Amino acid sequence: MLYELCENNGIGYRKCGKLIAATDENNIEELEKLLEKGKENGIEGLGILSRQEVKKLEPEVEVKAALFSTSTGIVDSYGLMKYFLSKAKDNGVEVAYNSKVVGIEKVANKYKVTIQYPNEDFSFLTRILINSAGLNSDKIAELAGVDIDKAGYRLHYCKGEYFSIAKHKFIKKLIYPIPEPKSGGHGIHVGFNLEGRLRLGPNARWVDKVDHKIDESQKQDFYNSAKAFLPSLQYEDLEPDFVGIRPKLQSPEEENVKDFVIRNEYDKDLGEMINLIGIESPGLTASPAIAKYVKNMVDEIF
C-alpha cells in the first residue's frame, strides 16, 4: 500500500531489497527460519543466497549466506509526512501544535478532552477518541482510566542510534545481521537515503526518558557491527547521525516480543476509545494499512 500511494503521488522511494547476512556457518540456519516465516506471511520474492551471489550483487559484502527480501525499500519518510498533513488540512483536520493532553473524562456517551496550550486551557467533546501518541500513547490511555500495568500498555523506551558513513561504499541494498529480537532491536545495519548516503544503526539501548542525544562512545560497537560484513569500513569512516526512540511494550526483563496494540476498549467501560499503542516502525512503513484498518474499527462504531 505504502509503494502506491507514493507512486500515485509523487512521494520518493525505491525498492532496493535486503540482505539479512549470516556471517557465519551457523547463523544458516536462522536465514532458513525467516525464510518460512515470511512464506508463512505471505511475502513474495524471499530466496536464501550464497556466498557468491551475494558477490554478485554486492561485491563489497562479505557473508555465508543472505537471505534477500526483494520487496523491501526505502521511503522518503519526510515527503510522507508532509503529504499526510496537507491531505489531513484538505479534509478539514485541525493540528493544534504546542499542546499537551491533560485531562480525559467520560462524559455520558462522549470523551471530554482537555488541552494545555501555551496561553490557555480550552477542551472538546468528541464520541469517538484515537489515541496514536507515540511515545505517549501509555499515558493518553491512563488519563482515560485505563489500567496500564493490567492491560499490558506501560510504555517502555528503547533508544536506537545511527552512525554514517563518511566515504561512499558501493551499496546499493539494505544489509541487516541475524535478528536478536531480545535485544530490543533487529541489530546495526547498514541503511541509507534516497541520495545514497550509507548510515549504520540503529543499536539498542533502554532508556528511562526520551532523550535524542548521541553517544559517541557507541561508536567502537557500530565498527564491530558492521565490519563483519563489511570488512572494507574503517572506524574513522563513521560520523554520529541522529537518534530515534522506539515505544517499546516488551520491558528489558522480558524474553518474549510483545506485539502493539490496535483495539476498542470496549471491554474497559471506554467503548468508542481506539488505542494505538507500542507501534514501532509499522507506525511509518504500515501507515496506510493501519490508517484503513482503524478506519473500519471507526465505521463499525457508526
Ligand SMILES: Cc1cc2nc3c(=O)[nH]c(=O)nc-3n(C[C@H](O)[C@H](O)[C@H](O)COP(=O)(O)OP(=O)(O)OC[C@H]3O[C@@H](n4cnc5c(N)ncnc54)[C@H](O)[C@@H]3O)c2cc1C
Given for the second form:
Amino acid sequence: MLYELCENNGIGYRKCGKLIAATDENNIEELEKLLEKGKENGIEGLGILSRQEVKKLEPEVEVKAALFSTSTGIVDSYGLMKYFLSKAKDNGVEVAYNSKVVGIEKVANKYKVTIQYPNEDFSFLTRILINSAGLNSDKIAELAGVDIDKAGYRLHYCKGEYFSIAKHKFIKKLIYPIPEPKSGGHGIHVGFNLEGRLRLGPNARWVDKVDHKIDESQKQDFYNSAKAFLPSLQYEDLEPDFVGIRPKLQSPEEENVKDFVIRNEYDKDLGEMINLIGIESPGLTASPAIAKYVKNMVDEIF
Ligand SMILES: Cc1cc2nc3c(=O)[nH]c(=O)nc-3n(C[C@H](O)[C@H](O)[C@H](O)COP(=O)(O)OP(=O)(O)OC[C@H]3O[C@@H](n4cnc5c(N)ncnc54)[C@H](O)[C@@H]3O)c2cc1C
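Next up, the form predicted together with the named molecule in place of the form predicted alone?
Zooming out: every chain and molecule, the one shown earlier first.
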C-alpha cells in the first residue's frame, strides 16, 4: 500500500532491497528459518544468496550467505508526513499544536477531552475517541479509564540510536544482521536515505524514561556489529546521528515479541474509544494500512 501511495502522490521512495547477512556458517540455518517464515507470511521475492552472489551485488559486504528481500525499500518519511498532513487538512482536519491532552471524562455517551494549551486550557466533546499518542498512548488509555495493567497496555521504552557513516561507500542495499527478537530491535544495520547518506542503527537499549540524547560510548558497539559484514568500515567514520524511542508492549524480561494493539474498547463499558497502543516498527510502513483499518472500525460504529 505504501509503495502505491508514494507512486501516486509524488512521495520519494526506492525499492532498494535488503540483505540479511549470515557472517558465520552456523547462522545459515537461521536464514532458512527466516525464509520459511517470510514465505508463510506471503512475502514475494525472497531468496538465499551465496557469498559470491552477495559479492556481485555488494562488493564491500562480506558474508557466508544472505537472505535477499527484493521488495524492501526506503521512503522519504518527512515527505510522507507532509502528504498525510495536507491530505488530512483537505479532509477538514484541524491540528492543535502545542496541545497536551490532560483529562478524559465520560459525559453521557460522549467523551469530554481536556487540553492543556500554553495560554488557556480548553475542552471538546466527541462521541468517538481515537488514541494514537505513540509513547503516551498507554497514559491516554489510562486517563480514559482503561486498567492498562489488566489490558496489557503498559508501555516499555526501548531506545534506538543511530550513527552516520561519514565516508561514502557504495552500498545500494540495506544490510541487516540476523535478528534477535529478544533484543527489542532488528539489530544494528546499514541503511541510507534517498540521497545515499549512510547510517548505522538503530541499536536497542531498554530505558526507564524518554530522552533523546545519544550515548556516544555506544560507538564501539556499532563499529563491532557492522564491521562483521562491512570490513572496510573505519572507527573514525562513525559520527553520532539521531535517536528514536520505541513504545514496546513487551517488557525486557519477556521472551516473546508482542504485536501492537488496535482495539475498540466498547466492551470495557467505556464508550467508543479506539486505542492504538505500542505502534512501533513497522508502524510507518504500515501507516496507510493502519489508517484504513481504523477507518473501517469507525465506519462500523456509524
Ligand atoms: C528507532 C526507530 C526506528 C524505526 N524504524 C522504523 C522502520 O524502519 N519502519 C517502520 O515502518 N517504522 C519504524 N519505526 C516506527 C515508526 O516510527 C512508528 O511506528 C510511528 O512513528 C508511530 O507513529 P504514531 O503516529 O503511532 O506515533 P507518534 O509518531 O509517536 O505520534 C504520536 C503523537 O501523539 C502526540 N502525543 C503524545 N502524547 C500526547 C498528549 N498527552 N496530548 C497530545 N498529544 C500527544 C505526540 O506529540 C505525537 O505527535 C521506528 C521507530 C523507532 C523509534
